[in-house]
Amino acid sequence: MNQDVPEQLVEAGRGYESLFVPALFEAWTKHLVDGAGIREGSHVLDVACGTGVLARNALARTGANGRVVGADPAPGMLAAAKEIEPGIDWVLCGAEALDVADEAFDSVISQFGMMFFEDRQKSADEMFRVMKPRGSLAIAVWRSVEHNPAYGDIISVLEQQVGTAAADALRLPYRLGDADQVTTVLESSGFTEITAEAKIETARFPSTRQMVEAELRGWLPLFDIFLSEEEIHGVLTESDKTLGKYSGPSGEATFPTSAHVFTARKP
């Protein structure tokens, strides 16, 4: 796969895996693997899999007799994922048009992807389509910024130092904080036995500065927001003050994160 993907995209995927996965996403995988009831021999689809941390944890549960497929529209993410775990089938596609067969999976899982789906209803319909009858669903969606205060602090600094567009780009992952919004989508697709549980995990970044700089140089450009070095310096200087409360003696930044974990079944 890497031969067909521009190296800068592969490097971006590797960077995402090395920083964000251990700092932010790894801790959440157990909630989804457990919530979906994945077991030995299960056939599992991970939607919006990124570099595959959730898919890898599912594979550890399914064993040699199971099958895990990871689907994502970003070729750089999938290239990095395949480097780490070639034993998973990595499929390049969006959630709105999953390139897999009908009723092929015992479980469908998705970690922090639904907020970014272009058409959430169509994506839920697709997850329903590819699931076997009585199959299980488990997805994680960030709660609102009020429940994720460290990112609320960064958003405030961006608003003050750069402007609303940059702040809104960082608000985007938290726009589905109302559990009823997601429940309504799942019900409309035909899912039943829907539950939503608020959970908290601890994020651990090497430092607050590294955390913020990753957002400035990695996240904002995805929305065509390119800050000057002077602007970046200003944001980092101010965020050092604002986020200092999350730093320990070693400089490591630790803070709580909160998400809803949804589970459901296909009748």
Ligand SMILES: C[S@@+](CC[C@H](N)C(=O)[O-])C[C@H]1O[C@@H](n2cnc3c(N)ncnc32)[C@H](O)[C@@H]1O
Contents of the next structure:
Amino acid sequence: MNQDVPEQLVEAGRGYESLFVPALFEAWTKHLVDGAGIREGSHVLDVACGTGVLARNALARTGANGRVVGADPAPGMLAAAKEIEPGIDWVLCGAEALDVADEAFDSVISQFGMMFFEDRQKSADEMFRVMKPRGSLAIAVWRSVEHNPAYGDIISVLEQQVGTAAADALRLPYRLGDADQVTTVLESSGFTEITAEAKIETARFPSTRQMVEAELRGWLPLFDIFLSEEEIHGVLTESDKTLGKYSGPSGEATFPTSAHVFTARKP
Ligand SMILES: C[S@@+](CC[C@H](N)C(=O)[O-])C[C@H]1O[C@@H](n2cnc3c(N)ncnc32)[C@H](O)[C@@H]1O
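Structure of the form predicted together with the ligand, given the form predicted on its own:
Then the entire complex follows, led off by the chain already shown.
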């Protein structure tokens, strides 16, 4: 697959994996793998898999007798995922039209993708379709910015230094903080035994600068927002002051992040 994907996109995927995954996303995978009750031999689909951190952790649980498939519409993410773990089937598709068979999976898992789905109901219907009867679902969605205050701080700095478009791009991942909204969608698809639990994990970036630069150079460009070096310098200088409270003696930035973890079953 990597041969057909422009190198710039593959590089962006590798950048996501190195800048964001160990710092922010890896810690959540255990909640999903446990929440879905993934076992040795399970057949598992990871929707919005990105570079595959959750799929890889699911594979560690299913073992060689299981099967793990990762689905994502971003070719650069999947190309990077395949470089890391060729033993998983990586399928290029969006959550609204999963390119997999009906009733093929014991478990469907998805972390930090649903906020971006264009049609959440269709995506939940698709997860239901591809799951075996009595199959299990586990989804993680960020809570609102009020529950993720370090990102609230960066958003404030961006709003002041650069403007609303850049701040809004950073608000996007936190726009589905209302658990009832997700529960309603899951119910409408036919899922039962739905639970929603607010959980907290610690994010760990090498420094606050690295954390902010990851957003400025890795996230904003996905929205066609390319800041000048002067603007980046201004944001970093201001955020040094605002985010200093998250810095430890070694310079590492640690702060709490909060998400809802949903579990459900297909009857
Ligand atoms: C924040 S990343 C999370 C990736 C991965 N689950 C992780 O934990 O690292 C969000 C992912 O959602 C994917 N995404 C965006 N729109 C999507 C859609 N409509 N259907 C499926 N995935 C989508 C993006 O390509 C991206 O890989």
